[in-house]
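Quick heads-up: it's one chain on its own, the form predicted alone, in structure tokens.
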Amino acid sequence: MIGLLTMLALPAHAGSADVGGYFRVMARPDFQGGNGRLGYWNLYGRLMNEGPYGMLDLRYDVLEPIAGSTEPWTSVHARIEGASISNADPGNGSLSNFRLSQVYVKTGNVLLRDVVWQIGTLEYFYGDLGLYDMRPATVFYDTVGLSARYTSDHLELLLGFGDSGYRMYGSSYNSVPTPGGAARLKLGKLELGIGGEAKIEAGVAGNRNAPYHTPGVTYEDWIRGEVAESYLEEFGPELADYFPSPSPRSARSGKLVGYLGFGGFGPVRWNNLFVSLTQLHPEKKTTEIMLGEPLDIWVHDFTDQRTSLVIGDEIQLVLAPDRLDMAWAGLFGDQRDGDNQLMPTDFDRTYASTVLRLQGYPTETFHLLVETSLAREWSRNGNAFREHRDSIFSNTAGRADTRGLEIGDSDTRRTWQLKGGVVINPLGPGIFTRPSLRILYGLQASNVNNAFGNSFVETIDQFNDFDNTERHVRHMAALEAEVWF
């Protein structure tokens, strides 16, 4: 990495090199015992629910292109990013939080006109839900490979074929081979995107790190984490060394996206639209104990018939031009899992959110800011949020759930937010413009107790040091730094 930015930092001889990127940086004092963040996540907007981050765009051009010709050109890009910095996070801005995300090299006017090629990281989008800071829309995120892109006027095709092992398993790599592709329809101010992957993992054999499912083994102990238990008081203790071997499988998965762009008219300056429609990849394992060893449950079977479906939409208006900005977005979630029919999990879900932002402009460089949004959260398996501190008592019919299958008092978590303040732009007016300082205060108010990130007691033992409390509404205050450069 050090190397690499040294080289970007000489002078280049056969091209130029260009470093951009992107930084956030905050202080929010949090007096209510949380982690910083006005709540849980970015369903109720990206500002205030983030934390600090950093990333660098470089690029060396080796062959410059040139306007209008034919000769080849090629260029090599590099992206670091990470989730920390110093003094504003946990993790104080140490380089261990931060990775090398992308490498590619690109190339056009090779073999095909008007094609340029890509080799290494191939993650393709087509743009931003920037309320949410969400890019619903994506393909090729796991995957490391070759892509060829078509380009003219009207027209972007884009085919890719890789390998997304390592991003979904790391050292416990197995091969993911990936194909896929994208299309974008450009009609002047009218653009219609859509695209996909699908990905294949055979199974192997004798390999640990291909996809198994664990025989005689049921849905019901293996969510509660009893399969060892249930396999002892069957079998008992004597037959621990015969536990059910796995059976190989192959594993499959993919996405649809679309997109639909339109803007330029009116005070519409522009409007997106993206779908994405994913069958999730089956997990490979857990690990339970049994006789003091750890007892791997392969999974396959368990979690194969898990689907998500979102939506997302943002237009950006002009209400009063160099005056008053809107920014107005929402977000649908349908998360499915064909498998389990007991116990509320994120795979098992529905959730709703919309988001709202005016910004109006005093001056060319001191800006208003107000923001408010609304988010409900439905758990299609029964209760999975607690409204009270003292929810154990109030799950269903009065009945405390000792087996652990009801996590709360309530299927639906309700979130109201307001957020507002001033900003400063140097570069002018603009929802989107930066860099933008801000000094912001934000209120939430939630059915759940405690709805945001915290370390509170949650039990309401007689013998805990700490006293469980109840709150519903939650605010604070933030000083905020963020730039594009």
Given for the second form:
Amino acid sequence: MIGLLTMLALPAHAGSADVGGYFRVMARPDFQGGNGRLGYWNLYGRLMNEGPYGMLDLRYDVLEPIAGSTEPWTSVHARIEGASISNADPGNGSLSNFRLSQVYVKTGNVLLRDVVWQIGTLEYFYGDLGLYDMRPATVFYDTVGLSARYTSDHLELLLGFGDSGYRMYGSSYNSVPTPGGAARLKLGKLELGIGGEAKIEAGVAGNRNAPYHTPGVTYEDWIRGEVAESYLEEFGPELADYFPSPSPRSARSGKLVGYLGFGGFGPVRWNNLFVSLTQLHPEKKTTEIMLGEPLDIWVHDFTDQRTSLVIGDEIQLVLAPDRLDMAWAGLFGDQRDGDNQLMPTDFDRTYASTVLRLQGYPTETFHLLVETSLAREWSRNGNAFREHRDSIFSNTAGRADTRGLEIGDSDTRRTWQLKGGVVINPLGPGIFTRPSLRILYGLQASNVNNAFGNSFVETIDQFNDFDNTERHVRHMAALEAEVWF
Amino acid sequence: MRCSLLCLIVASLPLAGCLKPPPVVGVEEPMSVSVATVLESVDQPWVVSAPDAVVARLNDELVRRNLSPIAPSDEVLSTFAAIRSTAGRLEQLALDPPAPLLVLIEATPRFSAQVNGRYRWSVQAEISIAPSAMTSPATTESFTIPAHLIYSHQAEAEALAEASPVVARQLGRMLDEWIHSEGLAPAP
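Let's see the other form, the form predicted in complex with its partner chain, since the form predicted alone is already up.
Below, the chain from earlier opens the complete complex, with every other chain and molecule after it.
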């Protein structure tokens, strides 16, 4: 990457270079023992719930396109990004927090007119829920390969094929061929889109990185981490060497996405509706210790029925031109795990929230912002949240679950946030106009105790040197800047 | 006391937004200027006039300097799709309404990539100022402005609109330099 930057700086090259990027940095002094974020995650709106971020996006035109010409052109793109900035987070801006997330080469006017060929990373999305910083309708997020994108006045069509194995497994790579595509119909003030991808991981006997399942293991033993213990109880240590060998499987997963966009009438600037339905890819294995040795338990059949439905909508309204704008978004998620009827996890829950932001413009560059959000998260398999500092002792019907499959005393987390403050936008009005320099105050109320990232000691053991606390209202101030360039 | 101080600070912040911009030095005598602000596509052969809001914003820079912008005729603009050189377009512009000064603003937005939820465009802009009599060479400056659009249906026109504050500032600076170099500013 340093070489690429050096190359871009050299005037001798004929092609043009373009460097853009994004930075988000903030100071949120936290007087309540938290990690500088108002709540746990973006479900309550991205504002004050996200940490710092940095990104550089580079484009170098090897053959620059000529306006009005059908001559071939080609460009190379690279992106470096990461969630750490010095003095603003625990990573302190270390480059180990950054990665080369995108590299691809595009070329156009080759073989087919209006078709852009791309080889490299292939990520494609239909749009963004700006208030959540989420893009449910995304395909090829994990994939490196080849795509062809046809664009006309009314149609955009993307077809791609690649491999997602390295993104999914890293050094435990196994090939995951990924075909997919996306279509977008553009009808002026109305847009429709549909797309999807499939991931197919074939079983390869003998390849220790391929999918397998260990026979004779019960789901409850696995989720409790007691497979080795149960085996030894049943068969004794003398038969430890006869623990069942895994049998190969073929793993499949996929995603369907949909998009509806409309706007440009009355006060409606634009509305984006996204839907995604994902069949999650099965997991590979977990490890326990049996007689002092690591024991791999292959879990394809325990993790192959996980689905995730996400529906998100965001509308942007101009309530009073150059005086007041509004953005309103909603998000619903339903995650199901057909294998798990026992333990509350993030794979078995529903959540829903709404976020409303108003931004007023007393002057061209000085703005006022207020945002509120309301969220509900519900665990399908029982209690997953602690409402009180001593809830570790209680569970369903007030009975302690000493076997530990439930956590806390509530299956629901309800969160309300209110944020407001002043914004300086040097480039003028607009909820999503950047750069933005903000001075904000945020308030959160939750039924869950200490519902934010923290370092509290949760045990109420008598030998706990650090007392734990009961807190349901949280508030903090923020000084933050966000810029696209 | 602490609360009062906080209220005072918050109440005074809007006043900071009322800073008046410094006065602009214009030409002493009103002058007509033939101004063409054109938008062209990299992918398609069309060349059109920039959106009205962008034209108004850029024309405002001229008006503030006592310059009267005159839009070129459609006939002249229609020749720009075939004439791709700045010099050639200036010649066409000089043929149109009789104005002593020509200002040509050419903007070519280009889609670059989808980037973390936004649609990154780069707007290649070129501003040229020349006397219509061509008694001296045109002053031309090129620059690139990033535009990060939030919706997929937004395209060249929206990219230029987002970049227009920067284009207007550059145009104003070039006009100031031209007025100074030509000695057209009123005596201090």
